Structure formats: C-alpha cells, structure tokens
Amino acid sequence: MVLPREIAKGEISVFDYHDISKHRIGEYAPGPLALDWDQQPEPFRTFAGAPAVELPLPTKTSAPRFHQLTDGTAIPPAPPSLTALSQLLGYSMGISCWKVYEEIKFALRCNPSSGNLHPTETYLAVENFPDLTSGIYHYDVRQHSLERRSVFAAADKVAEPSVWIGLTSVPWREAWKYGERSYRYCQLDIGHAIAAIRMSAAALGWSVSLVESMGDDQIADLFGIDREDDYVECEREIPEVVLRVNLDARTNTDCKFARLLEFPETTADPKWSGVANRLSSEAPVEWPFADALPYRLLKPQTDEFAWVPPTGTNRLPTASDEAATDIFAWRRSAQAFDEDAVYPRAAFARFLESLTPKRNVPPLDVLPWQPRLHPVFFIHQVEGIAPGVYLAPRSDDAERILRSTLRGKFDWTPVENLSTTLPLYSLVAAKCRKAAKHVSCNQAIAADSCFAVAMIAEFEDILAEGAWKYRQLFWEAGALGQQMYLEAEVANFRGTGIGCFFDNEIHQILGIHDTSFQCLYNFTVGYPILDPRLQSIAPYAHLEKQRPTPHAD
C-alpha cells in the first residue's frame, strides 16, 4: 500500500486521525457523497477450496437464564464438542435472523455492527478438540461451518483441548459507506464481538480471556491473513485480537501464548487451503487516513500487566426471566422509539450495575485493564429520576480527574437509593431531549428514547502508553455497547448504538476543551416501535433440510 506522504513520514498521528474523522456541524467526516450500491461489499467471507466442517445448527436452550450469567449461579461447564462450539459461535458471531421486505433480504447477527456491514471475521486455532483436526479454521457465518485453512501437529495428544479465537477486520466493508470514520467503526465492532463471545461462552459455563500481549504480526501469521496468494485481488483483512476460550467458568488472566506462536512452525502440511472470495467487483475506494492508520497503530508483542477486577456479582433482579440464548438471539437495533415510554427504575439500576467490571462476571471481566470509559447519561424518562445530564465514573481515579476537568458549575449531586456499586451523579437537571438529538447528528432516536448515553474515554494519557491503545478504547466502548444492548432486551426495551454524533458538541456540553477525554460512542435505550413491513425468517432456515437442528436441552 502506498501511504500518503504525511502519514508515511510519521507527520500525522492518531490524534490527527481522530480529529479528521470527527463529525462537525455543517462538516461531516470525509466520506462518499453517495453510495455505490453495485459495490456494496458481500457480508460473508469464504475460502473456496478449504475443507468445511459442518457444525450442528444452534439451538435455543431453556437454561441457563440470562440473569444466571451474572448473579453468581454456578453453570456446569459444557463438555467440549462440536455442538458446544456451534452454540458458542452461533450465539455470538452467527446469524440471529433474516429480514425480508418485498424483494430485499438481509441477515442480522447476534453481534451488532455499524450499518449492519460486519467487518469482523472470526478464526479459530484448535488443538486436541473432539471431532476437529488440530489446525486453523475460518468461521463461515452463512453456512455455519468451519473452513479448515491449515493443519498442525498437536503437541500432546492427551493434553486438554484448546480453543483460541482470532478476530480480524475487513476495513472496506465499513469504508464503503463511512469513509474516513470507518476505522472507528471497525474497532467498535471488535468490542461488540469480544463481549458477544464472552457472553455466549458464559452460557456454556466457559469463560474467555483476552490475549493482550500478542503482536499484530503474530496474529496475522497465525491465522494466515498475511498470505498474499490467498487474497489475490481481494479485500484484505487486518489483525485485531486473540481470545483464549477457557473450557470452564474461571477467567484465566495468565494467557501465555507461546504455544500459539509454535503453530505455524508445527504444521503437518505446510500448504494452506482456500482462497478468499472477493467482496466487491471493483477495487475499494481509497480513504487515505483510514487506510493508513492500521499500519501506524501496529501493535508489537508486549508484556502487559493484566488488571483483575474486584469480586462481586449483579444480583439486581431482571424484568423478565428469559433464557440466555433467547436474549442473545433477540438483540436488535431499534429504528424508532415510543417517546412516552418510561424506563423502570429497578431496570435502570440493573443496567447501571452491569457496567461495573467484576471478576468472573461476563462480559466486562474479559477486558484486562482498568475501566477507561465513563458513561454520560441524557435521561429523558426513567422512573424516579429527574430529566437531566448524569455521569457514572467507572473508577475512583477517573472521578477525581473528571471533577477537575468538566464544567465547574456542574452539581455532582449523587442519585440515592439505586443500590448500585457504580455511582451516578446529576450534573445538571434539565430537559435534554433536544440536546441529545442535536449531538447525535439530529437523530430522533436519541430524543425519543428513555435515555441516551455518551461514552467518554480517558484519551491522552492512555495513548501516551502506546498509540495502538486507541483500538482498545473503542473495544471497551463496543463491549459496553453490547452489554447495554442485552440489558435493554432483558428489560423488555431495546437499544441502538449511535456512531454518528458531533464529537466536539458533546465535549462542549461537558466542558472538555482538550484531548484529556474524548467521546467515542453514543447509545440510546427506549421502547421500540416495530416496522410491520419487515418479515423475519429463522437464521439457518436455508440449512435445516440438509442439517437438522439438534434437540434443544
């Protein structure tokens, strides 16, 4: 790739990209003036010629219930099997349903994505796993199968089964619609995926650990995305993160990955199988800053300190007693809200409590660093809480800094009797529907909801530790967003992630005048107004004749 001169010379930093990709009133971030629908990227990547292992179709199960994933209930670990692996992938990265409107048909997935474009691809490195040859696999979402890309020799055939998940991004899928701002959305989607995988694992009695120390070049080599011959004239992928699947409920913070690095050297057959499909018929449109940023943010191998969250559970009651797999499958992005709906106070308390990381409580226990993002709430209609702007600092250190950084006239009045670990402070009491709509690119969903959220990140100090941590900030935002989606669903409401917002307008409301904090993601929760024109089709109806669904439970 030929980099723009300024970026190639190192004259443009991650701070410059972040500023260039901001939306401003009257001047949105550079992007396409119109969408070329003929070039809309294919949402499903496949590798032609790679042997496929068909997974059993995912099944909805009556147990565990959603609240049991976080309230301390001991969930017996599922034995390793293709059925369990199917559940893990199907209820995190798989299709949740198909939507049909006249001649238009499109898939929704359990993991949300900006514009439903899904830049995230999923790979597995497995060793000694039942009914799977040890090797590298790509998850074919549409066919719910594993494409075997490479085979390696197991180190010890009697060793316990191991599963590692690698996530990559196809930047073009987002850039086709969003231009320079697209890199942000790719990273948010990685965060969505991390949390979705962690929650799906919890429903199996398993846990997930993020391998923070691994370098990007190592990830690319392990999963074969750096292989030029396999991507001829195809849209390339960039390495993101590796997750270790622990086949029990304990989150393992000691994620040594030496064995992972040995896999490419121990291949039983040095040949890789499969060639990537092309996603658009023409070469991607170039967006110089978004295209170059992955190379500026390459992460080296590092020796990271794994922060361990405090112990605790979320025992606050849910509004419904739904099964975990039902909540995973029902997750949707609302398109419109009933502005008269009121969010129950008890459900809001549980929503707030779920944003506090706790040891062995999914999904936020998967992030091995202290919280860096802090939600600002624009509350419209929550039972027993006056309309206004509120802040929930997710760490004591951040609260101290925020108090000295934000507007001096803010009230900082604590909201009493919420029974939450996370404090909630009223900054200013006022009706704020118009403000929430305004800062969210004038989208009505931010005003018609029960409340909207702006996620404020510790920015300058974190990036001083390494520019690649820019990605981690968005991962955390995406993980929080995924948790918000699920908590809204279990309360019989619905959420929507908002990637289009006027960054600096939010900063102005809060009194942020530098880069110490930056807004990375907006979210909104309310009672959805459904579109009766859309029909739903089961996620894998197209496979049911060839591959019957196993009996649930």
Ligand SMILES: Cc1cc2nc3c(=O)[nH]c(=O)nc-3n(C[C@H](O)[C@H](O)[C@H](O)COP(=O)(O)O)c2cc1C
Given for the second form:
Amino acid sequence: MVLPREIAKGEISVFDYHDISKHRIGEYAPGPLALDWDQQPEPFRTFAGAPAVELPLPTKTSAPRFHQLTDGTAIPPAPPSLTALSQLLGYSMGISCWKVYEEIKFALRCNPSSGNLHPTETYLAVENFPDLTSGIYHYDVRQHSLERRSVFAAADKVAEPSVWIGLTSVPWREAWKYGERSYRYCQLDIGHAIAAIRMSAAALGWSVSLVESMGDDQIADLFGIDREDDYVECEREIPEVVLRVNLDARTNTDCKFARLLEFPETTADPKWSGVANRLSSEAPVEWPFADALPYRLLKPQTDEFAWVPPTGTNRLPTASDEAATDIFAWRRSAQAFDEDAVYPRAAFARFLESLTPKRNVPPLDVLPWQPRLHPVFFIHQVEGIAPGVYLAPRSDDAERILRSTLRGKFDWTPVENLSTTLPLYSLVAAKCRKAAKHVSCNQAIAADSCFAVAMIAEFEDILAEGAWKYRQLFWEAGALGQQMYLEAEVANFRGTGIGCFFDNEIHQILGIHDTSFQCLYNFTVGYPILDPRLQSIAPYAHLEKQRPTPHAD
Ligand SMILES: Cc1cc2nc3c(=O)[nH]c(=O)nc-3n(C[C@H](O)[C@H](O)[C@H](O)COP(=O)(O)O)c2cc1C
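Having seen the form predicted alone, could you now give me the structure of the form predicted together with the ligand?
Complete assembly follows, chain above in first position.
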C-alpha cells in the first residue's frame, strides 16, 4: 500500500499514542489552539468522473417495529434490489435531516460522529446484484447515489448476488478539530457505522458479518483508496473494515473472503474511474502521533476466526412501538437534559440487556470476538435504583479480573430483580452528578442526565495479541454507543456520545493504576431539552424534485 503521508520520524507505540491523546485536567491532548474555519473539511466526498447510479430515495416503512429486530421475530428477507440497497445505506450512513440556524445549514446523518465531522466513507463491492454492474462503488451521501469506481470484467454469472461494504476513514476531517485525539474518534465512528449498518440490514431481514481476517492492504487495494492518481493533492483515506452483507437473517460466519480477493484481478480496463474531491483548500495540519499511528496499526491478513455469541433474544418491552426505520432516522445527540427526569426501571433493564451479544441478534452479533468492554454506570435518576457507581461486566473472565483490579473498597452488591442476562453490581452508593460532569470535561450533559456510562476496555492483554486490536477496542465501544443511542430513543429518551473526558480521572475513581484496563468512550442518557432555534429540513428535500420518493408501504 502506498503511504499517503510521510510517517512521522521515530518509533511510537500504541501505548505512546494512547497516553499522548489523553485529556488531562489543565492539559488537553495536543490539538489546534483555535479552529481555522476557512479550512473546515467538506463533509461529503465525491469522485468526479465516476458514473453515478441514483438510488431511489429511502422510504418510511411501518414494519418491522424496532423491538422486532431483537425479540426473535422472523423478518422476511427483502429481495435484492436498488430499493433495498437504498434503505440499507440511507438508514445507516445516510442523511437523517438538515438543520438550519440563521445562515448556517448542515446535515445530520443516521450515524453519529464526533463533532458531526463524519470521517467515515462507505464503499460497496457488488457482484451479480440486480440493476448494478458488478464492481466497486462509493456511496455519495449527499446525492444518495453510488459512484462506480471500477467494473469487474468477469463477474461469475452463476454466483448469487453478493454485497460487501468497505469502510474507510478520512483522518483529516477529525484532525482538523481534534488534533492528536482525532484518531480515537475516527475509530469510534467506525464502530457506530458498523452497528448502524447491522441494524439497517436487520430491518430488511438481512444480516452483516465483519470480515476480521482481511488485511488492511487488501482493503485499500480492493476499494482503490491506495490509488495515488485518484487522490491528487487531496486528503487520503485509510482502510478500516470490510463487512459482508448476508441477504438473509443468519449471520454467515463463512465470509467467502477468498472470493472477495479475486475481484481486483477480474477488474476490466480501464480499471478505475473518478477522482476524489479536495476537502480543504490547504494541506492538512500535521499531528505527528495521530498521523503515524494508522501505519503502526496496519492489520495483516489473519486466520479466519469467529467467536459466536450464545443464543438468546431481547424480549424486554420497549416503551414505544415505533418502526425500526423511524428510530434510525430520529436518532439524535441531546444537547441538554432535564435533570428532573427519571429513567423507567423497565427501560433501563432493556438497555442493559441490549448490551449482551446474542447469536443473530443485531447489532452486537456483528462483532466476532468475546466482549472486551465493560460499562460503568454513574446512575443519577433511574427508577428503583439508588444513585451511585455501578458496573456490568460483559464476561465472566472480565468480572474475575475486574474484581481484583478495581478499588478494594467497592461493594460489588448485585442489583436484584432486573431480569437481565448481564449482572449489575453496585460499587459505591453515592450521588455522582458532579463526578460524572467532572470526568466528562465538565460537560453538563453528564450530570443532568438520568445516567452516564464509562466504557472500560481490557487493554494490555488485548494489545499483546496485536497492536491493531487497538482499533477493534474502539469499534466495540462505538458499536455499544450506537446501541445505546437507539435504545435511549425507543425509550422516548435520548443519548449523547462523550468522546471528551479526562481519562485518568475515570481510572482514579475506579482504582485503575496501570494499563490493564482503560476507559475508551463515555455516554450519557436523559430526557432531552430541544433547541427551538434549530429548524429541520427533510433529509432528501434537495433531491425530491429530480427523484420522487417511492410510495411507502
Ligand atoms: C465518538 C463520538 C464522540 C462524541 N463526543 C461528544 C462530546 O464529548 N460532547 C458532545 O456534546 N457530543 C459528543 N458527540 C455527539 C456529536 O457531537 C454528534 O453525534 C454530532 O454533532 C452529530 O449529531 P447527531 O448525533 O445528532 O447526528 C460525540 C459523538 C460521537 C460519535
């Protein structure tokens, strides 16, 4: 793979990066002292000259309901079509609405992103799919269309339709605002995207598998992001992950990875079309650690291995009976919370249950490894649960180690009668609004919520298996965050991801004094106070004249 940018001199380890990208009281991770608004990166990537296939606009559908995605209901698989592909992409990586405030207009998307900067780009490798020439496509989010980057010459006519999704990051989009900490945010956003795509697929009766074995060079090669000629003087992308879309509900552990690698060899001449747009007029500002890290963490091809989660469903009731696609489209980050609101106990139990991976239950079944992140709850106002700090270890192994690692004075008193697979332990009973706000870089949303969450990762042991697993830890945190957003939304509450936190202050509260465990992401859930100044415009208002919305069901 051609390295897009000069790698910073000197050896840095993933531990060095993690340490320098920590926010500390009085010393935030290195970042721009002031934002250069003239250089704010364009949020939409396009490939000029690539033939575009317009997708039909996504439609609101009344079925399935959100709870049916996880309660064992059999959702009939949608037949492969451009309409289904439109729903898949539109309700995961697509625009959810435009917001307007005075002269400012910006798009929000179904997937959240730190600072709404959206570093994640989406590609498809498609073979024998109706109305699509087999080849590689880039998803143009604003136009809701597929830009054809290359054509497979010898698509196997016998093979079934197949769709693979490649995700990449444009690091500059996040680095513009967040400097050295930005690489973490790119990875969290990938985790959100993986879960959003998995959920959107579930609403079509499809499933998604993460192709863990694929190497980063192979991903870059397949989707053409290593092609220097197509990225002349413009911001490069780094390879992240490939997902196989299974056109039925079963998570297919046989990812037919070898078949995917045959594609580039069968690509027709001329091989590629389209050149990437430039996102800022000046060259990206350099952040030595965040710039170098992606090349330290390149993943080699590895053996195919899939951890299969235990069977189960989540049948705990939802507070509302909304359609799945409505929940995906309505998901928003709260800007402020009503501090008097109380989160219902039943909704909290469902929230907790949804963090346990179960076979063929989206979205967490997409991660092919045993859970490595464990939520610590700062409970402020949840019905029937006293304020305090709680822990829900997501594996028995982790619970054993956490019991000996965390502060010796913790109570470890189980919360009874929650009817959840995950145990919830009270560590310390105390009002903790101030503490939650303090560790979250003093953001009021962590204090005024019903509860806040800190996601603690098994760190040293996982990185000993391969430095590139650093990325997977953030993906898992992001996927959990996406699930938390959706569960809060269906409970008629709202969540917000919190990437800005004082890492070591959280470790201090928990008694973590080494790197055996590290906090990678925070989250907060409460009853939102809406900002009446912001006006909303429908997501595809700009396209409706040219492309009428097909009839909803
Ligand atoms: C990884 C990540 C970190 C975030 N960190 C914060 C944060 O520290 N504070 C905050 O108010 N919002 C945070 N957000 C919320 C984003 O600002 C929000 O997703 C973005 O503005 C888009 O809005 P939407 O989520 O309503 O679509 C974070 C979101 C993500 C995905």
